[in-house]
Amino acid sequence: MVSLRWRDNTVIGYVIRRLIMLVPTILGISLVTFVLINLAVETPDTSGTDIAGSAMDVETAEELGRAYGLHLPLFVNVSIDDVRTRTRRSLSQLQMPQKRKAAVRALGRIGGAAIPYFLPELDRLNDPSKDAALDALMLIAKNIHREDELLQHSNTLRYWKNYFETYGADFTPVRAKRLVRRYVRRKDRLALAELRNLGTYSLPQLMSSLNQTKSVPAQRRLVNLLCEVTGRDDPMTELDSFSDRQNVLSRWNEWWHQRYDLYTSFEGIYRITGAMTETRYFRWLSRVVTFDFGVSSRDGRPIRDKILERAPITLLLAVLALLLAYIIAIPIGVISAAKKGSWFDRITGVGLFVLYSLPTFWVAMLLLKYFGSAGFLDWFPSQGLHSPDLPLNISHFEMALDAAHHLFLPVMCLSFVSMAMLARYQRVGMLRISEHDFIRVARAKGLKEYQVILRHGLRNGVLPVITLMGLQLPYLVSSSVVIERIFGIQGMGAETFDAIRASDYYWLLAVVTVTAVLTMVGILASDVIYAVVDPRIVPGRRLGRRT
């Protein structure tokens, strides 16, 4: 009995070792795409003063760069920029006349979250910067809904001092958390009013309970409060369907993911771990590992959902093509090896070589032109995966038939290059096997020729061809781009086109990463199949020792 213990010399051990080897490759994949991000998404050019003046441009540039973590250092972050350091920096910038305006705007953008770090420092500012600070506080007051109160006071400076003495203790995470919890539980007007008065200070707690709560009305309440606090217009209405709600949630999560460091302060252990986690690469790596590539800039849907919708179509094409290629290639290879030098061998040899050299997209165009519905023979439908006018009450069999009718041409086009290559390898493999002694023995003991070939030759000759499966997968997936384009199939390739046109960088990065990871998994699977089929591949395993 083969033991399934976790040992080096079992198939299970081999699989586990291969799985561990997957880790550096995924790191490598994330590194390659990371290099791409940094090549492509340069910090937008702020040197030119276009329409709105340069100060505004710096801010919009930062907003754009935030999506890719461009405000963070590449690999190590020794000085973490959180709400506390930002507020302090803006306060010191208030004292510099030329940077005053930008600092006021920056403080206003932070909103209520700045208060616990801003108000204690108010006394230390000198007079000209005090005025600017009051301007900034005016902006903050809007965020914490104290504007009306503030306007009634003639001495705003005194108002703020009083304010801090009265309400300063309110700005603690514990209190924010309690308020949010109360507001989640029911529509508590008092809690709502107090949360409004905290402004952006309560954002971390709001976001975490938004992700925890399952109740739809609570989600709606929280999202609408978020809209109010941040000024970002993406509400959740009562009419939204389930998927709409999910999309709204993931948009908010993406928004928060991009700028949580604006509103939270890193304390204690997070300051130390932040040196690693608050970096451009770590953020990208966490996206790759969790398969969370943010939200498409084209239609506001999460990229993950779109990939889950499109990838099966591309994979279906690739797997069907792979199967077809093997089904055709192995008999051709075996027959032409068995009858080496015959007319069959010669003709298939030349034919396979020509097939191998034909461009996929050209063949697809020709087939579409001569066999497609718009073309000459009208045998096959030319577009899509199933007929648009399919009646609803047909059986599964008829549905499969319709799909097969649509899939025939695309799968043919996808598979012929692989087929030609596999058949050539199969032929060579069979010829190599036929020189072995055990074939001669099989012949000598009087087996029929087909028995020699099928039972003794093919079993060994097919092994090297199986290893090629891993190499075929990247090729098939990448060719499906063209095939999808020509046959109008809505897979990952078709979406990639629209994404390039709409500069949806997230989709591009996601699709490059996901296809690479998928092919990695495919290669792993083919290696495992090979190890199961051919025990010699597992290193250190001796046959017959444990039986």
Partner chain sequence: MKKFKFKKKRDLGISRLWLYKVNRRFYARLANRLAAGLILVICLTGLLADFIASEKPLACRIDEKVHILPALFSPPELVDYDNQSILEKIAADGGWTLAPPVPYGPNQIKVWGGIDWLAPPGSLHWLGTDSSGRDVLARIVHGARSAMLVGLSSMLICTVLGFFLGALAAYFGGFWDRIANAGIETLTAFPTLFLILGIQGLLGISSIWQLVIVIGATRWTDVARVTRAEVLRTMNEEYVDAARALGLSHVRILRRHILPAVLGPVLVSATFGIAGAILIESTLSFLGYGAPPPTASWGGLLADAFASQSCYWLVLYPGITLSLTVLAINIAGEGLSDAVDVI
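Remember, it's a predicted structure, so these values are computed and weren't measured experimentally. Residue numbers count along the first chain shown, from 1. Take the two forms, find the largest set of C-alpha atoms that superpose within 1.5 Å, and that set is the rigid core. First, how it differs from the form predicted on its own.
- With the core superposed, residue 231 shows a C-alpha displacement below 2 Å between these two forms.
- Relative to the superposed rigid core, residue 25 undergoes a CA displacement smaller than 2 Å between these two forms.
- With the core held fixed, residue 418 shows a CA shift of 2 Å or greater between these two forms.
I would like to compare: after the form predicted in complex with the partner chain, may I see the structure of the form predicted on its own?
Single chain only below; no partners, no other molecules.
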């Protein structure tokens, strides 16, 4: 007698292999998304001109480019563009009359971080370039709180020479780090004054300490000092709640993520690894892997927090719609195949074709008109996920019933198209299986028809429907954009609709990535169910012969 020997760990190994195969899939998805981003957004021209009023346009274009990392090379960065190279490039541009004003603005934006690389080169400039350099240093003086002191000296050039001889040794990372540590431990006024004198040079140490410290007073001191050094108006006050503080920190981290190379000098190993890390693709891949998509341009909240808040609602809708579609579609498809050519088969065939052709939003409007709270029958709520007048002491079971009451209409709207398609696939699969020899043998043995269908036909005929599971989940998630908007459900769909209107690209890119991940999860789930339903597809399954 022939028997099947299938080790228990075969399915587990198969699932592990499928999970490992998701890694290159994620890399491929990130690469495709990265290409689409770079095709959709062109690199802005930030070279600048000397035309009056153009400075704001240049800065706006540069901010847009930095938001998408368009100032970086695509895959390999052979020349790291850090604060040192930017300062030296701007100094060389001071000698070009057509780029002189743009170079002055660029040096002024860098601020105190440019001093260690700016002042040693001051004597090497010619007279026109030196005058422009002094204009740039006037802007830098505001950043390091030396403007009043500078105005008191008649010889500006001599002032800066004396300044660098006296304070040049203060501009070191070790000293900036020590001052920041003192200011984090307590409100040290002397350390605060010294950090103000360093200006933007202390930004790397300030941001590093801001991410490491858990002390709320220290975070508040650091954020307020950052506002003073950078000119950004995003402080942290004593009245801020925990979520408000987290949002402030996220916005500062996003700001630093886009601009840290403006104030950082890459030295040693960091200059070598920067050939790969300081590229557009690496930055995008790091965001995909960590699901850190920055902050929303509409409300300043972290995209990751908003996804964690909205995704469970959308997934609940999609999963319920998927389950309902399969629960209804499989029996309809099986019965239609078993009664091929009957009135039931013909009526369901026409009905499923009509359902498949109906627009989702139109069906939603009809359900609201006849079954919604403002409709004729008033059976189901029309808006929201919960009733607004729920008592505070309600039990979890009663809350679940209330949510199910609200979810009935939107789940029906999401599931009817999938149900119609799955039912037709199930019918075709059953008709194809019914022509096989093992079905004829089962009937010849005298088994009843329902036994033949359930024990022999369904297990093989359901495979085509299982294959579609990997595609149905992302389809239902994308369809929720309209359904959530119509029924007033605050999920990913409603947020995506608002993001499209507001051009919130960070949220849209995050939704694309989440949808791609859900597609992979759906495909993995269908493969696992495949292995359970039909173990013959699992690699490593062994057949043995036992007498």
